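For reference, the chain that follows is the form predicted on its own, supplied as structure tokens.
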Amino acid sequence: MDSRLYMSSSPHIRSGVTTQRLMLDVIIALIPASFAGVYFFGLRAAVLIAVTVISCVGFEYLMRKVMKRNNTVGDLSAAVTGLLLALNVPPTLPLWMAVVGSFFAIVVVKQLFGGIGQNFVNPALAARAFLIISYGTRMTSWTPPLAKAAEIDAATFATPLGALKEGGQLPNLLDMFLGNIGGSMGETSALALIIGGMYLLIRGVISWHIPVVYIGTAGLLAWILGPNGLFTGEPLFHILAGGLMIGAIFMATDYTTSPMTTRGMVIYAAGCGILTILFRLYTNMPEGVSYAILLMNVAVPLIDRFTKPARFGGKAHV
């Protein structure tokens, strides 16, 4: 028997679950929604996937080098942010606006903050924000799917939450829940979402409390402030609509740009909610989910500090 006793820096418990293999699984939990998708959008939401993922791998691979530092395309990490951004954006976005969002996202939001775990808020999207402001009709221009194309005319469609905000026909919540439906071509889908959202569960690399918290906050304060007084809203369209089911799994849920405690998760999750649900109805805006995870991404640090547990023989943090 070996006696010798090994000194080594903190953290002494470690896993053998790899950078990697987190990302890999996200990639995983996402081919469902990359599939809808291209099933209702078309082949151009392949190529549009294509060329947000190599433009990221290639922007962060250059980056690295030219900042001197070892390279870390091999961990998927902007792999995954390509895609992201891929499925947060209409599938009939120039393909050139689509690079420069994969420019903000690695090399502003990302690479100039140090790399993976210094980014403060979600890359892919901040870039989906960037895009919006600058080039904000092409953003917000939406075809309906294949399926719809031949019986709806393209010029005047809208997303669910365009047409509640200009009081259209509202789609009914099957075609809602199974894709059928105009917007950006990963959060069409609401069931696709869940399946990858039910694969990072079982595996472990997200666990429930943001996830339900977000998406239970928001249902429930869209039943509560509902257009014909309290307690009238409609809160499962507004949970299929839009994008909340891959904010509320895929991006709020971020390692490093959400709370480190449980409690700190709820707290988090309900401020997502909240924020979507009044961006929603009181601004001009029909969508909110990503700035409601923006606002909350920045407000994560004052979040931790407030919640992270007294160290041992310490003062409890008030």
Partner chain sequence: MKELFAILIGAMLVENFVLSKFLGICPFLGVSKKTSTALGMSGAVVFVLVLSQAVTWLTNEYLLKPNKLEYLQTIAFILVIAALVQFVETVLKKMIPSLYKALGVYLPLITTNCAVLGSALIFVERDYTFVESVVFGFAAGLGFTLALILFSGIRERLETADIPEAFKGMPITLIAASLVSITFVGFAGLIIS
Given for the second form:
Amino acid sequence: MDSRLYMSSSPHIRSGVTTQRLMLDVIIALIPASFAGVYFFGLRAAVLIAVTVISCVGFEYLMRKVMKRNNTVGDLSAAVTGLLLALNVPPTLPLWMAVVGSFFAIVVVKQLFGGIGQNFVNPALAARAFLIISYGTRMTSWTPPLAKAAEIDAATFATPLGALKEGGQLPNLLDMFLGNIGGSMGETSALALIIGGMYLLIRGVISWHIPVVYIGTAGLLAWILGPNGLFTGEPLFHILAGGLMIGAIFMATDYTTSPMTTRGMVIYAAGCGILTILFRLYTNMPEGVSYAILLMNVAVPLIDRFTKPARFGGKAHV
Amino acid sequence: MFKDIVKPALVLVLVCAFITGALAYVNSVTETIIAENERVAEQESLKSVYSEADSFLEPKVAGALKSEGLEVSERIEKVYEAQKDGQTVGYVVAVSSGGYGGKIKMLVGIDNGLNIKGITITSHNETPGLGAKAADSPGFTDQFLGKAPEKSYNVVKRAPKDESEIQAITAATITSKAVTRGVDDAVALVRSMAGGV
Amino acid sequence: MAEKKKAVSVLLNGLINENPTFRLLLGMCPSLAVTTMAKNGLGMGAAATFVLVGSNLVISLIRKIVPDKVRIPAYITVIAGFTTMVQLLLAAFFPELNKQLGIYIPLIVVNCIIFARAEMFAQKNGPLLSVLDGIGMGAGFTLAITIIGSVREILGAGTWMGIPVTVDLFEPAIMFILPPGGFLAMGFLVALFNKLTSRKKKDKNECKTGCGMGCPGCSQAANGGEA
Amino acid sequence: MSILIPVAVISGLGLVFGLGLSYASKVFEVKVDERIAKVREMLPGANCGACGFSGCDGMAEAIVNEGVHPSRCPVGGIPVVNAIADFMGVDEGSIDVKVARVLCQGDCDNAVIKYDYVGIQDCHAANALASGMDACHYGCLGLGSCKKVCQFDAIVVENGLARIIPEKCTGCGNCVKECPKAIIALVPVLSGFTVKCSNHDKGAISRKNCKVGCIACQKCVKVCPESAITMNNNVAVIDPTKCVNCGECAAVCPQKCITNTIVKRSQLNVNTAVQ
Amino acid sequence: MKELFAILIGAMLVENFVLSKFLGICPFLGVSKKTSTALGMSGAVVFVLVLSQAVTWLTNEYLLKPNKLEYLQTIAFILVIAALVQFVETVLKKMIPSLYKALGVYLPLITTNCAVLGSALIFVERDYTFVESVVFGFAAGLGFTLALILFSGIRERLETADIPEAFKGMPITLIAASLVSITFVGFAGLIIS
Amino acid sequence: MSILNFKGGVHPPHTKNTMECATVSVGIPETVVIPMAQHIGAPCQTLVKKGDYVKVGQVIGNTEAFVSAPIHSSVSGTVTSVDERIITGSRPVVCVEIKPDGLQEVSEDIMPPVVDSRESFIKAVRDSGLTGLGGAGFPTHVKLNPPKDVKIDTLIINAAECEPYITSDYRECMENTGSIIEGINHVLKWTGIPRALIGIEDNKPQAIKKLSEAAASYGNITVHGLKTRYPQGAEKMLIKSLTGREVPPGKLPHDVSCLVMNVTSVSFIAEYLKTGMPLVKKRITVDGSAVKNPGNVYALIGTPVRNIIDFCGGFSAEPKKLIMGGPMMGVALYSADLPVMKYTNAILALDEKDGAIPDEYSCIRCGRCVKACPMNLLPYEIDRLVKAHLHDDLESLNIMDCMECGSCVFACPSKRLIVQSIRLGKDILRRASKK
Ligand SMILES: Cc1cc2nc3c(=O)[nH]c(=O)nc-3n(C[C@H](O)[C@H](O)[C@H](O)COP(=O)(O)O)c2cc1C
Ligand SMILES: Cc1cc2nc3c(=O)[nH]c(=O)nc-3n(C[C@H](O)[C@H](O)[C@H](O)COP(=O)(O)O)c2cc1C
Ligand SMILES: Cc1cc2nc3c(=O)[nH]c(=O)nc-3n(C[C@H](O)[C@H](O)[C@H](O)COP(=O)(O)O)c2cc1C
Ligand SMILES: Cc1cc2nc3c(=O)[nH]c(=O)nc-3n(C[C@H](O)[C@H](O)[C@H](O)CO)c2cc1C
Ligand code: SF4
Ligand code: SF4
Ligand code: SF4
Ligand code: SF4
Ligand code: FES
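Right, and the form predicted in complex with the partner chain of this protein, after the form predicted on its own?
Zooming out: every chain and molecule, the one shown earlier first.
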């Protein structure tokens, strides 16, 4: 008993939850969606996932080295970003573009702002927006899922939302639920995404507020602002189409770029839902999830400021 | 009193007068050049869509055409008559059509036989690299050259199958449609005017 | 001798030490708005230099007779006069460029560089030095926005001065010629400029514009924003 | 003729505004004491608060409106004080230029450590845990709280001990207020010899906790020819007004806790350069 | 009414002055460090924009156009704006010192702010009516406010972020502005009907 | 069974290994060290000097101040020194070191007090040296004597014992059930409070059962199971859970008409009124990965920790951390030679694995701390601002409301040292307000 004792401030124990474990859970939750992507779009999809994950992790490693900071590759957040980026782009995206996207996500959006926890917009989504703006052509040329490719001769293929906007044949809801439609590689299969979301809920990684309020608001608004007057919309179609599911379950819930309090989360998610539908219905773009979430990301500091929880025992004053 | 109020005012007046005088002088020099520039530019662009014509008459604005009892779409701005050897051989229609980033203004040259002679986009606010391709590279507008279809053009996203089909610029369907709509309107107008000639 | 030295240093000052764009961060709007192409940078730079030199000259001549109360309107009138002149001359002789630069030509009036130099330099110095300062600053501005324009044009359109340069290397990222790319390229260039010319200079409260307003809003005062 | 109209229009505008503005500035004139701005210009602008006012602005107002003496600002040093005193027409007064000094030599090699501290690197934080990790509870904790408040980068922490760089220190006293152990003192810039220890324990305990602690052996007190040294609760203290920098005390101290910190005048902060 | 609404939304979101038109960048970068100062500046900008749109429109319509002096727009507008701002400042200082304290410091900055002259030049370009140009000024001011307030929230967070040395200060602020600008691309092509 | 709860909180592992360990006495150590400040309030003046002979129960420190309580010798023997020592806080405390003679001669002043009025009851409680045994060490007589205009309608008995490891209150419930009820009745009787609610976390069904049975014959004493969740035992949370009332910021329980007492505190009052023996010994849970035979012991106040651990079989592994109190709120000790005090309810000795705390990682803004904080604060934000030295906004974040329960730190996946930041922040504000 001659060695020195540790002294530290209380508390002296910590829960078993670690950042790394949380990120691992997100990766596990994304496995069904990744498999669905590979199943529907072929091995090319798997290659794309590998490229983004490896390049995100690689850039994270390099950037920490260059910045002379501790290495944070181990927290797996870069891997999550990489995986989500792959799931958010068309399966046919040229690989070098995927690497450019990873660079943007990790270096520009995340590490320049100090790394994990300090970026103010979602890295994967910002990278996706960057790619859309920069390489609009490549980012909006969709291929049909393998199962459909046989029936359709065209090389390009409309997503459900594209079809809605341009006029075209709308897929049936079951295909949309299963993922047998065109679109970004990870967004098509609502089933796989919901399975992942359930896992995250059960593990306590996310709370239900953001996904449920987001999807709920979007559905409600899609129903209200129907094409043939009020209350004639098809909420289910809008919920299953495009990136709403993956956005609501995996992207809007990103801790770093979403509000801290439950009240804030509800406001934020409702904002995401409203903007998503407004963008889908009233702008030239068929899809609005990315920009909706990014815009609400930007508003998070303000939301946080105005949703401070009521002080214990001080209902009257905040 | 003088020092506090009148003097500053006087100095300011002097500065203003001097500067404005200088400007007025510069203006008097450049005025004619600018006007001439504009005229030349206009003629040049008219020529570029209708190279066979040797002169163009003063344009008629949309309002005037309407009062002549013609069906004029809201996109039409004005119409020039194209003349060759003193004969009206066709028209150049100035159209302005709503695109992705705002109004796309263009000139469409059409002869009396409803052949499209040329199209130029004179101003637009489309995204560089996407919609702006309509103006930057001739590939898109060249599709229109030749006989206009009976009804209207169709924008498609694959290789066109016949004359009336126009292949959209990738990822810029909106721009493509806007331009096409403009051409359609110009053709419709010339059809009704040429019919009347 | 000393005179000469001073003149040279005034002339060079604007290029690096007090580069109006990268160091003083003045006139951000045109630096971002017109720099989608290197050519625009050159044109804008030349136009601004003309106004800068002209107004510096006139202001250094009339500085003694203009009372404080109407200083700002008087100076602005002078600057606006030169701007309008540029506008007219461009329209007459370079109609194409005039069209490209659009409303940013008349906006030279409010380009902070010009007003700041008028207040800080021409206000205090004789005509010769003022003209030199105008040339130096103008050159610095031109250089800077041409660089920004080049970067954005090459990355965003794959061309430089309109000449294709990267055809086979990569597909240009259009974002660079759009607003977000403007901010982004500017951010990286300022960081690079700081890195290359860093000389641990930490003069805190001093406002570098010298506009004399001591404004909290001024991005130049190091602790700007806090009244 | 074509020149007259534009000239008339714009000059008219100029006239209206010129008259309007001058008139308005007369009617709506608000008096401000220009001296405040001038004095503010002269102050160093460090906004360190050493004067006790809210930054240099507060000090400038106080100098002009309340007649506070400019020497309340330690940072600018003699040139600044003199300039402001001249401007305000007050007596230059005397200012004693001081620098801060850490009265402890207990670095990681000298001081005995009583526990392994795990936590926020801040002296107050460590001090809250059983008075910090040093066995001597008077000693420097070396976590640099003082360094964080020094605006002049005058403090370095080396090997678990804070040291003040006299050439940079302006004597603003912020570190003195910050140190949880209260072991930083402001001393006249020219006083060379200081007892760099603050341990009030008895000699035996002091010796156990630190290799270089003052053990109150009185040797220095006896040897000082000017009687400048007294014992204050088990630590020797040198009175700088009496000390002649002969160095006798340092020579006899068995614990080597009296040190010579004389700084060459030429190396001092320009502001504090002494006449 | 519909056109006015279109102008309102258009100027505020679609062609946001700061984020997509690059007007008024200096105050956007300079005064966005704290939400409270951002609010003050925004108030001043909205106020001056609305006022100056009205005054410059009248100047243009009744002074310049009848005399065919459109080429003097720049000089006349800037003169009007500078005088207006200075006048407002002088009056505020005396009459409502509290408001002056809140806005006053920002006013001089606004004279040399592209947004004010820019919106005047834009109404000329677009042939707006009096009401339209005032609404346009108001909307542009609101757009400026929106961008500034959102950005100030972000900058307060950046204050404690662990940013690489070379990027501290302006560079990271510009890159943050770039990211905010990306999010505003979402509004591009917003059709109001 | 579970009733009202509070918002927030966490679920640390119970680790209540010693629930079935009946209390045994440690015996008399070779020396005892009795600090003169063992409670919140004014420290005591020493009434003895080196060389004095003292007896068990003799008052060796006292003050005139009301918010304070006398300190008694826990042994008979000779005072060997009176000097200043560092115990746990930042400042040294005067300590009386006594060498016991092993006779444990009881002071002749010790006799059951005469209690016949509210005043005499409160005086008796002060004389007993009782300072809250729930861990905070607030002099109990002060609580029993609220301002005149305050009407208290509920006595809350805190038997929650929400901290991991600690079972000393549980043992009190099991071993001294009668005294507890008796003590409650004394307090109710002399303070005129109409009812008492006993709150116990529902992971101690035995104690609930035993107390319910004992209280059954008193209509105004009821026992309530509480959700097992830390910090159920913090008085503000307990009041909220049991009565639904929220104590406003900066206010005390009596502002919502409650009085909170720890079970062992009330039980002690009953014992004291019977025997007159002041607070000289304490039941302490000894546990942790570095202790050979964990258990519950009675130790005399002032016994060095080392003696107690030796009594429990010594260290089983090299200890890297010693904690006085529970792992959530307890304070770390820098040496095993420090004495146990009145408020000590546990001694934990942890080995390297349990004792080391992980490095801090960047906050990922997960919001777990916000959810965990029972006081509705924004722990991450306070932490961020304190560490960045931005002190201006601390006050508006209500930093002073924090009771340092540690829930936020426990919950944090990035293992941020939030509580330490908060302490630092409070310190900064206190220093600023002093200026
Ligand atoms: C930054 C940006 C700029 C765009 N610019 C244009 C454009 O100039 N013209 C256009 O038609 N669509 C533009 N779009 C819209 C999209 O490319 C849209 O997906 C496309 O118009 C739909 O056509 P598609 O069916 O060929 O993909 C732009 C979108 C973004 C995000
Ligand atoms: C200055 C001060 C005055 C107090 N006064 C009273 C009081 O009058 N009545 C009371 O019941 N408790 C009083 N308390 C005790 C608190 O309610 C509480 O029991 C004590 O702070 C420990 O609580 P904790 O263990 O929850 O921190 C007081 C505490 C302090 C610090
Ligand atoms: C986070 C926290 C947890 C606490 N847990 C308990 C507990 O489990 N049991 C207990 O008796 N007191 C606990 N306390 C102390 C109580 O708040 C309160 O001070 C005590 O019950 C008052 O009784 P006493 O004065 O008789 O000790 C805790 C305090 C805090 C701040
Ligand atoms: C529930 C959850 C969702 C996440 N979503 C994203 C995401 O959408 N995009 C991304 O780049 N990283 C995501 N991450 C990883 C990580 O938090 C993110 O990169 C941070 O923004 C890094 O600071 C997520 C992490 C978690 C725990
Ligand atoms: S001198 Fe004081 S504040 Fe500075 S490091 Fe030492 S203990 Fe800390
Ligand atoms: S060391 Fe720094 S903080 Fe201390 S007195 Fe000197 S200048 Fe001031
Ligand atoms: S902030 Fe304070 S009260 Fe809230 S959980 Fe943390 S320690 Fe407990
Ligand atoms: S629990 Fe930790 S990581 Fe999560 S928000 Fe709070 S401090 Fe940050
Ligand atoms: S250049 Fe536009 S506001 Fe400064």
